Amino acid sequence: MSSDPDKMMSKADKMTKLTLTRWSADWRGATELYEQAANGFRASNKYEKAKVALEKASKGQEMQASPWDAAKHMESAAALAQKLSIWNEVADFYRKASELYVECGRAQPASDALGKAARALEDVKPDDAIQLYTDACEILEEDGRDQMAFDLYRACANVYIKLEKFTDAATFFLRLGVAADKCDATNSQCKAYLSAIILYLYAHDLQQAEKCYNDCSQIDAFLKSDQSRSASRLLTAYNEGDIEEIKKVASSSTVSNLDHMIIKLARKLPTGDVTTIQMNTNDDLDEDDLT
């Protein structure tokens, strides 16, 4: 057999189809046919020739009743995009092999599919990033796994803050103290709690700041923890107007042991005139009535 995968392309591609003398494709001989073009390739640095020969061995593997394995050669049909820059096709192939993944039952490489998706989305397509993150962690929801979905809602946060949609960077947080709960995982969900709040003072809003505080207090595990009295504490000293206070509760141990990006938030605080956070939550008082 030649060792030229130009030709084991065209062959395989002949096996697949329908003549007068080939009544069935012969998908075994082909898919056989693909892989082998598309290592060849490879190793020749031919990488979108080898992206379309690990798509039509995926194809192959799919038309042998093998998800797993075409879930695989899609995956790496989108390694090699992602090296090509064809963004599109980096989302399209990575969401291919999660439903081929879901197709056999197994949703955590399903949400890893997305979750690389969207780390290589980030930052060429933020909002594409986004919704593959929320998708891989509905996933891991559905079946169960919130704990293993922790920091695909934290990675989801991030592009929000980068984007400076701090609200919505809060709402992953509250999200993932919510997972949290469902694990009795107490540390990882007071800090999220105490994340959230953070970024409602960073984008200066402290009526939902507080209301935020508020529901999470229902929650006796928060309540008693040091992310609640920190919270507590900021949320006084900026009723307060307390610039050194808010300052020296930002730069406290329990804010220091949260994500690097609420931190980096956290140290910049307060963002502006506190009085001016105070006025926003009436908008018909005026600032010079402030005193």
Contents of the next structure:
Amino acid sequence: MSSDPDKMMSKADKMTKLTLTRWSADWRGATELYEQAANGFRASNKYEKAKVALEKASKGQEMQASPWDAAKHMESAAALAQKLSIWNEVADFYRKASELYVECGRAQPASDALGKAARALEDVKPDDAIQLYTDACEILEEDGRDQMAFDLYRACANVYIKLEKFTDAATFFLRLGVAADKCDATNSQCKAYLSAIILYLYAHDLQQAEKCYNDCSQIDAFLKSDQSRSASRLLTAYNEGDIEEIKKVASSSTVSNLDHMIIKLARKLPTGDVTTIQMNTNDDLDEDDLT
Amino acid sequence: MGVVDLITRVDSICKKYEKYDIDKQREANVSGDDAFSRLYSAVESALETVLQKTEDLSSETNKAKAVAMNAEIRRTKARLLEGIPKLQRLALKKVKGLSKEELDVRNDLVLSLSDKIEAIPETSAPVVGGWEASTSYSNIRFDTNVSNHRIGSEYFEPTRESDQFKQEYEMKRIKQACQDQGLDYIAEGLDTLKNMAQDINEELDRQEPLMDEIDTKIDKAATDLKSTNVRLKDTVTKLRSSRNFCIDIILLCILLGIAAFIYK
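Output the structure of the form predicted in complex with the partner chain; the preceding block shows the form predicted on its own.
First the chain shown before, then all remaining chains and molecules of the complex.
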């Protein structure tokens, strides 16, 4: 075996190509060569070639019906692609790896792979990142491991907040609440609901926030929690246009235990003019009186 | 006992038993028809009683009684002062059988009476109290709205005890404020603790099934390892059993013998 990775690569390629002399590809030998070549390339910082070698190694493992190793190689390839900033390849490789993990029946690594992909793409392609996060959460939920999904939901909501799509972020927090409900994680659930309400208020949507609060109050665990008390204080402060009270609630310890993005938004409350919100609600009452 | 003392004593006794003095009563009754004179005499007698009470007050040692008497004095004073304008009206009324000068005199009388009433001291003189200031229950507030005039610094003459009370009250108030602050800090810390504890709880819940998985996997690995070890031991003992060892030695000797034979 020559130590030159290029030579190894060419040799391995020859082994896999079907010719007249070769009737069946020798995947085992080829895979070994590919792996060694990839190591050699990585040592010499030729990441592009290493990536190609890993891809082929993964294919070889797949052919040998060992999806675990195949997935592992795919992940390494994806990491290299990330280093090279080839973003669509990153997404593709991680997806492939995730599928292979699912083939093995291992949901956790699958969703981990998608999570890694999403994190890599957060800044560059946020929509893809969101899609990846959603898929990762679905995989976990199918497997019944909802608790692992919390972090993913939170990360996804953070991406939405960065994109300033607050209602979408709130939706994700509510999904977090559902997942938390399934595994009786009441603290996370209540925090998720409070975060959703704060997001609605930040988006200047008092009606939605109140509706959300009413919906969440149907849930016993939330109703009895500190978070629901803070939420009701916040909503009454908004209804009365009491800015001092809003600021007091926003700096209370209950809010300070949420995600740091939410804390930042809460400190910026109230957005816009609270009195206009108040006026709107008063107008509604007047209309009712007339009828 | 000197003459002066005697005279004063006689005066006070006469004063005390004035009501039994028939002559004086007759004099007073002469002006019984006159409404003004009646009212005037009534007010005057009330004034006298009040003044008597103030004198008693100064000699009163029981604080509670002193307070009660003070209150009584104030009440009477207020009533008298209310009666003054009525008296004034009556004074201006013309009564038959009364000269003009007497009318003026009446007015002056009324004014002097009102002055006398207002001059009644309302507070007790500083009493040399013999008892310790008790531990005050801070936050007791007094509604000083007995009379509708002269509420203010004149109304309250600070005594040594009341000063002490005030100081203690202030100290306790400051201490309570500090305590409140401290309690606030503690509350914040407890909130953080509670949140952290709940998060730890959830994390432990999350990791429990993982630990179970690890447990089963490790059990499996351990049993595999055990069986492998046993097999290895068997193989090794078989390899190094004494029978094979003896056979090895004998064969080695034979080999050496053959070699020696060849070289000889």
